[in-house]
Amino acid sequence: MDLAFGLLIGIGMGALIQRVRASSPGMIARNLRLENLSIIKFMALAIAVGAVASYVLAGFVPMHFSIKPTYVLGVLAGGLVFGLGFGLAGYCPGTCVVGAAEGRKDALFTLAGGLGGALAFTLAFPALERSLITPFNYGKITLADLIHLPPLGIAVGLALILAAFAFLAPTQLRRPS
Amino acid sequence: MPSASTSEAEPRFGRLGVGFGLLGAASIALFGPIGVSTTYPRAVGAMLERLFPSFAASQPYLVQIGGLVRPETAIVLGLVIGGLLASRLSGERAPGVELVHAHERSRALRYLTAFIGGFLLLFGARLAGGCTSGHVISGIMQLSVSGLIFGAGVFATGIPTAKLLQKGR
């Protein structure tokens, strides 16, 4: 059941990343140029409305939240490595395959580098284990064990501020090229 | 060069992107939170294991993240049947290739360049236990501090990567 929830979600993302055009890695480019703010209002507006709607169904069903443990060092060596990536490829793991799935050669090659890092993760884990993921390690943290608010409240504040983001700041900042 | 489109002058991200949380929410209240990036090194475990099996056995972050039957595979299933049936439906067909940075001079560069920047997007990801959907998207919509730390790396170098790969354009 849960395969059939997953592949249901999955064409959910695919169908949004597509329109929104996050698979064009032109249009990443323009946004991580700050010259066109599309996909980041995008994803600004997908954690505003996700939190919301998450923390205030908590109340009412089981949640299947699962929280990433705050490995500081790892988690912020492994951002900047793939920023590096991002703005490379113009695509990220997710954007790569849907654009493979609408033609576009380039994202194939994206599809195969990710495959070899992958391998070259697995075959460096012992030794990053040991230097960047073990120290530093605060485990499942969310904000609400920094702020000491009610979820539900931290959820609706941040959201405002994303949502203020997406809807008062210019979408187009410069002509493309 | 050709001016800006009427779609990229008027984005429409704005209930794609409310479309985009509800979905997040809804996947979490299912199953658990969207991400994409694990079955990257499930799809190489798997891999592995047909031509090397022994070697595959002795890689302990293969067993840590087990096999490919998972939620999360069915997701990247989806993105290729969504990704298809959005561009086909909307009869916005994708350019076969898009030269994104100045170096870009041949497709082969744009090649070398889309592969490079997979690799390192796969090892980032890995390292940090996520990528822009697990970590940025889910992550921080369930509020989690490692999503926002991720995300501020992301963009600390993909911003000047991107701009400097623009220079002499």
Contents of the next structure:
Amino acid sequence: MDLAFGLLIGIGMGALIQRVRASSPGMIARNLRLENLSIIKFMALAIAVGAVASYVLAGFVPMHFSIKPTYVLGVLAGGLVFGLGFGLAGYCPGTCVVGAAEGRKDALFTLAGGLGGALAFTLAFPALERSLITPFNYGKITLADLIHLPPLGIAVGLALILAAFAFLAPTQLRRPS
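Beyond the form predicted in complex with its partner chain, can we have the form predicted on its own?
Lone chain follows.
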């Protein structure tokens, strides 16, 4: 049942990604250049819904939230690699899968590159652990731990801010040349 529920959510998210044309590297490039905000607004709304829905679903379905440790150097290095790959390929992991399902060859190569990168990181993890993971590792902390507010209140506040952005921000900032 859990896998079927996850599959349904994944199919729905893939349909929404295709609907906002987030599987198009050109559209992603226009969003990264802040010419068009449709994907950014879509992601803001998805985070807003997910932030609240995860707490609502936890009230009905047994869920396990796994907070990952906050290791600053590793997250910075991973963010740089991710951002570079995102900018060069025009895909992130989710949009890459949707692009591959559409039959885009560049998405298939990007997906293979992402899987290869994940394998390389897994193999290099023991060597990287001492230099990237251990220093500045603050453990499993959350925003609620830092500011001492209830997690659901933070989720609702974040959701309201992101939903307001999604509905009020303009979509087209500059016409593509």
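Here the rigid core means the biggest group of C-alpha atoms that line up within 1.5 Å when the two forms are laid on top of each other. Not measured: the values here are computed from a predicted model. Residue numbers count along the first chain shown, from 1.
Could you check whether the CA atom of residue 116 moves 2 Å or more between the two forms, using the rigid core for the fit?
After core superposition, the C-alpha of residue 116 moves 2 Å or more between the two forms.
For a quick test of reading the superposition: does residue 153 move by 2 Å or more at the CA between the two forms, rigid core aligned?
False for residue 153: its C-alpha shift is below 2 Å.
Any CA movement of 2 Å or more for residue 57 between the two forms, core superposed?
Shift at residue 57: 2 Å or more after core fit.
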